[in-house]
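Next comes just one chain, in structure tokens: the form predicted on its own.
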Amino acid sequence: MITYEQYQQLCDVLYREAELLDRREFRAWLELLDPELRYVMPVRVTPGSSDASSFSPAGRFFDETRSSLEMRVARLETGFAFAEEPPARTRRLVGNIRAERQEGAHYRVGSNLLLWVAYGDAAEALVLAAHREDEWVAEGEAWRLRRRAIYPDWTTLPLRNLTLFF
């Protein structure tokens, strides 16, 4: 069972991630991450019209670890990392958020991201949904993300490049 406070402290970890991404402060996103983290983005595929939520078993867009992410954010300061010059401006909604306890001080929180990407001085911009499945383990104070997997509403993406965090 969850309490009310643990969820609203969930609800409130996910809008703090969201903004730190749009702000592009990726060393602080970095702290909410578990050591342990796995973060992935299974690949949509399309079986026929029996099936409309299907993931391929093994493509994956991204599989990701902690030390994967520090590496791309190393890459994103460097000033060499061409693909994001200049940055892609982003707006992430986040809603839909429920939330179960685990075992422990681990929850299980599910949300919808509605994710809006613009490109330099380009007229239109992008409009991403996806559905994610969290895993949250509450440490003192701190809540850390140890697991995310990314179920993206497309079966390609639409990006130029794909160096934005989910």
Second form
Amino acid sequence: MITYEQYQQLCDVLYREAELLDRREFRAWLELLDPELRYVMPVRVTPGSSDASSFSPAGRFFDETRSSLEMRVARLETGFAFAEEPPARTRRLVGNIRAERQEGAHYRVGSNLLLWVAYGDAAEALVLAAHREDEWVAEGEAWRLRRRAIYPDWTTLPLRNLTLFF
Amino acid sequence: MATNPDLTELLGSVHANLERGLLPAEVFADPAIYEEEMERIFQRAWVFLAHDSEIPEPGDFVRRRIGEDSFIVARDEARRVRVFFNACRHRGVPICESDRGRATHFRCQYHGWTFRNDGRLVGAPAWAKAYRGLNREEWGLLEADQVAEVHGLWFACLDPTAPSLDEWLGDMRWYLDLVFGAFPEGWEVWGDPHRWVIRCNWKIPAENFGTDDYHLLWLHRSNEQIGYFQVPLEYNMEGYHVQAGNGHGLSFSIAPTPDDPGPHYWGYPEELVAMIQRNPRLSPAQQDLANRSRVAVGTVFPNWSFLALPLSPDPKTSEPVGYMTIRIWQPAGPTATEAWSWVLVPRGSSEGYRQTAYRAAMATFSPGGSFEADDVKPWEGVTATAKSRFWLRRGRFYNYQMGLSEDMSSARLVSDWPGPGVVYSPRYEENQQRGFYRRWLELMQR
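Mind pulling up the form predicted together with the partner chain next to the form predicted on its own we just looked at?
The complete assembly is shown below, putting the previous chain first.
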């Protein structure tokens, strides 16, 4: 169980995170990440039977630490990360937020993400959908993301590349 | 020979210009060219489908494509690998929608015709009343005409008159023996493949992996700036391009001497290097090349590529480690390609190596990888221009002239290379990329 105030704080941090990413304020986003962060996105498959998991046991689109995410941000800052020159425009909608307290100041937070993305002057945009399972840690007034598993709803990524953060 | 007069003329134009280093843009977007490729290339070529470790046990299957057609690659109860067209013989409804799985039988959703994993029709609802007189032997699943493997890499060919896989591979076989045969116990795939859609013609990534190293100097600069390269980029170009026959080609970044300080053995860690050194199946020439290899990257015509090199999952905190990735450039219309990518790890390698190698591959060569994320965008640009009426009228040709003559570039034919094929060094040349289209043209005009 968590208090309504704690729930509100967690909703707020998820919305703030989405806003930072949409504004491409990646350095500020990195501040939300715990040094021990593990950030993974498993590959999804259409399995052979309905009771089998549709997530690959070892396949990942991302398997990141805070340091490797910093490296991705540093690459975007070089001005030569051509995949993002000009940068993608994104709009993240976070919903279905459910939270529960674990031991101490650790909170398990599930959310759904709709990520609208458009490149250049292309008329068509794409919406990517994923479920996220997070662990957030309260540090005084601040919240830090300790773990995030992103469960995408695609098996074949409909984009040419994946230079977005989820 | 093509019967469409416009297509005949177009192919004639490719023929007339290729040896001058010019490639007409229609090759990358014209629907008639694409249709002809589906017939003359993909109905005849040996096409890569799966790695043996994806289907280790009887009943295991994966779903793959040849051209745009869906096929099931299955290991039957007698352990034989079979490649079935994914359609019920009754009315042609696909019988498998899973990416992978294990099944003794495949059953059609429409009327319930049921096939064993060796392709045999075994039954259908109310058989005695409905089909008492039907000869089951004649109505089994359709199978690819030829199926064969090399180093656990399974290929299929839909042409019963095509040469064997070995003959098709030509000189490339020697290099597959070097790069994939390096580990005596072979490989296994790690995880399920990445799949993603690129709005480009399928030949563009195939030729990129088939010896376009020149793009490294500019397109991948961001990686140089964040500390990804162990060897300065210009020095890295001091490697070799190998034309391995039948349109196949590969490129080596290679140390000039066995004691060069840069990476050796594709950057594999010591315990894996020891496995290579102990491998009796590698000839002394292959052992020498393995020792000096920093990077090997190549394409087996038409649409299968591989890349072995050392990179780090995070250059600030971890050392580069050698890894192997393989790709299918799956045609999905004239201007779309579905990329499939796997990471292979040597059998017997440690869990720690596997984790690091996979993370390194994912951080660099994957849809989110720091190299590959940038590669795909210009490929879409090449394709978009191929549709331009103005370009077709005024410019029309893409430039493939690097290394066309000794006046053009610093690349020279190499006479003392220890392996087969036609070899150039340094890597400032596009002979093999022209060679890819020479082979393409040969099949398109035959």
